[in-house]
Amino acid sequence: MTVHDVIVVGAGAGGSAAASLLARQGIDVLLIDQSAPPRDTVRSDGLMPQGIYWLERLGCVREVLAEAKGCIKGCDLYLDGRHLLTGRFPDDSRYPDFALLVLRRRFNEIMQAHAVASGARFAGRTTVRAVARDGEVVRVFADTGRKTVEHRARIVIGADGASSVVSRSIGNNLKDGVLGLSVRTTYAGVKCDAGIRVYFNRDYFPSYGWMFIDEHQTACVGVGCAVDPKFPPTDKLGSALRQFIDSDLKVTLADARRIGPFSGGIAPHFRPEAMTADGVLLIGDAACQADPLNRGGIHTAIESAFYAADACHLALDAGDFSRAALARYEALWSAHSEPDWRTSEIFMSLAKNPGLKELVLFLLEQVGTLGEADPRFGGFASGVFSGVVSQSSWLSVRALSEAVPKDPAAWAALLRENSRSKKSVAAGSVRLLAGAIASAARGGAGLARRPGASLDWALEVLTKAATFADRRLSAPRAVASPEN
């Protein structure tokens, strides 16, 4: 029986793009996945700057964007109806100042196609139901229409989403934390402009809802949540969208037309037990690596297929393929990505607690009105939730004192917007700090009315703050980036 090089088991965006790094190194690679026909085939999905980065560093950025459905510069952001921000990617990061809608359908199959082109052997129609190490090869066992195969290889990459099967294998429990669930919906005929929309509501927070519109008046509509056992929602999500849909969108979506199904996604947001095997190695959502902020899953998928190609490439050259030799892997995602990464995972920690909804949205709007008063502050802080600019940049205190308006006009404007008048300074301090102590009050009430939930959410940011700290004060030199 051949026993190939790589097997990448999900032809997603990370599946292929590792199969296509590995393929054309030389490397025999075999691509598998279920290829069942998408649910949804008029969805436009984002793709940040991030994405678009690793995609011309993949070499098929060309593809894309000629597939792209609009080009997008900034972010619109919402609070209870009212518009708070315009954010604009900034243009002085390694990242483009854009970002495009693509048709998920096309995006998918462009990576499958460039994974092929590069070299790899792709098995369609195929889907993965165990894996098991076997001396120094790995076993892969499928089903291929009714029949039954099996294939082997020296090291097998995860890449199959958040139900991984390959995950589960090496020892990981799928449901050992937090998971971002969403639901969604696409509309025809939208009398807006193309863009990417943000929307927070107290009735339905820590949900959020968004709505991506693409130059052809097509919007992805939705709706995401994070489900934790400590507070689950209160709401089916489905619901959850309908009242967006029936509140905030209403006169936006008022003559458009329905034409997708309600689809849901799941993306896990915890540290799984494991990353890497013998002879195993996980990325993307099957690693659990999606943006615990704001829930993007393509780049980071992406971005962990060049570091797992990487440590492939170098433990098949030594012909040793124990986790330890896999270990380069772990350590190129935890210098180059887990200090976002567990940033963003503490920002969702404290959101996610219902008691402190006001005080959330409260800073929120202090920091959407301050960012729409101070352009550079606003790109700065819609950067940070995009994750173009480091989300561990809120944690330093230099980042933060170059970011922070110095201009007085932008804390006059954001005192004033805080006044009933709209233009008295000093009545717009006075309701600032009124504001914040009452938000505050509330959410300490919030927190009191669920001692025990609060104590253990209490103690898991702590937690998660600390093994932060940790980190950052004990990690070694980065690693250095694999090239193209």
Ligand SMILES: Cc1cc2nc3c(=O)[nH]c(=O)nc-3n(C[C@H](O)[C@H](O)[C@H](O)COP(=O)(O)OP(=O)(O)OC[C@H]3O[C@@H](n4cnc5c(N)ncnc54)[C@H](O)[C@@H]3O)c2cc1C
Second form
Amino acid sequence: MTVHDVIVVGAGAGGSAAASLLARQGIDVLLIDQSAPPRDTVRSDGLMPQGIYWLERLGCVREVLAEAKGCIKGCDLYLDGRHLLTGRFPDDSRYPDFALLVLRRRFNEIMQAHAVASGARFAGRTTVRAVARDGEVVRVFADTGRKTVEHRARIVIGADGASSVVSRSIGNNLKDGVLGLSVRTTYAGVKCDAGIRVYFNRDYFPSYGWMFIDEHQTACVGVGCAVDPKFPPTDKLGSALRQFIDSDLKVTLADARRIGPFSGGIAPHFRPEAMTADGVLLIGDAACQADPLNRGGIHTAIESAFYAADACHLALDAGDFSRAALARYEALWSAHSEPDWRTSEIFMSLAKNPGLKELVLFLLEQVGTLGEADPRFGGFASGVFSGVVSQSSWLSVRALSEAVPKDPAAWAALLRENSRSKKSVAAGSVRLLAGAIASAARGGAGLARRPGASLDWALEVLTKAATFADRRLSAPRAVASPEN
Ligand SMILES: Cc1cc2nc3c(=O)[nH]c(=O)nc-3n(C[C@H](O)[C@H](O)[C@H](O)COP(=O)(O)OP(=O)(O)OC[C@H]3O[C@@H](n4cnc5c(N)ncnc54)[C@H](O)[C@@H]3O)c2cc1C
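Moving from the form predicted on its own, what structure would you give for the form predicted together with the ligand?
Full assembly next; the chain just shown is listed first.
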């Protein structure tokens, strides 16, 4: 039986990128997916600037640009139905200053075709059921609908998404933590400009809504939330979506018609026990690498493919496929992406406690108002939310002090906005202070209402912060990225 150098399970963004990178170095790669051609997964179509950056390095950005149904320069933030902030993607980061809307099915087709053009072999309609290491090879057992087949490789890359069979095969439990749930649908005839809109509303918080509107007036509309066993949701996500559509989107969708079903997706937002094992490594959603704050995971999947391909290349050269030999993958991920992922995870952990709803929304309102008054700060705030600005910069005193508005006019605007008349700075200062005290007090009362869960939660947040600090201090200083 042929023993491939690498089998990649899953031809989504991450798997196809890994297969392309390996195959073009002359490595024998078999790319397997349960569907062929790639099916339209329950996902949205936003490709963040980071994704465009990584696609350029992969060599298929032109094909993706040709399919784009919208080129978006920023993101609009709404709170309780009120427009709060238009944040532009910054033009001084290493990423482009725009995002794209591309149909996910077409995007996956382009990625898979790129892998095949790079030299990977593709086996579609092949559902992997189990993966097992046997001596120096990894055996992959799959189902083609007609028969059961076995493939063998020296290394298997698990890129099979949130319900990864490969991840479970190496002992991970995929339901043992916070899960990001989303429901979405599609509308045609939406009468507003192409763009990305994000909605927070106290009626359905901690869920939040989004709308991606393309240039053909088709919109992907959805809500997402982080579900933690400590804080079981009081409402179903479907009713949050209905509330979102009936309130925030009532006017925008008045003349639009729904053209897609309501469909849901899931993404684990906790680190699996292991990202590597002997002969196996996990990338993208299979390794839970999507951003816990904004749920974007296309770019993290492609980025991790670069690190995985680099580690595989070295392991194949050395003829050593042990976990220790694949540790370079984890080192690259830890050095380049882990700090932002961890920061994002801490933000999500703070916001998921329903007791802190008023405090979180109060802070969001102030950040949004200040960002609208000072576009540079607005770019920073929305850049952190989208991940274009390093999320860990929120924890850097220097980055924060650079971002905070220096113009007194911006602060005066914030104070005025807080006054009832929207005119008086003095009245606004008093109301801002009163609002801060009231929302902090409500936060305290919210935590006290559920002392057991709150204590658990506080310990969780502190542990995450301590783990993060510890990793930062002990992280290798420089591990060059293999992106070029
Ligand atoms: C509702 C929703 C909306 C989202 N919207 C966005 C967005 O707009 N922008 C963004 O950046 N991110 C978004 N995300 C996150 C993003 O979709 C994922 O993080 C990203 O797709 C991860 O890529 P991946 O290659 O790791 O996995 P996937 O894209 O999930 O690909 C996994 C592949 O593996 C295949 N597969 C699975 N199991 C098997 C098996 N047993 N055998 C063989 N093949 C298998 C699947 O068919 C699939 O092709 C969204 C997520 C959800 C749930």
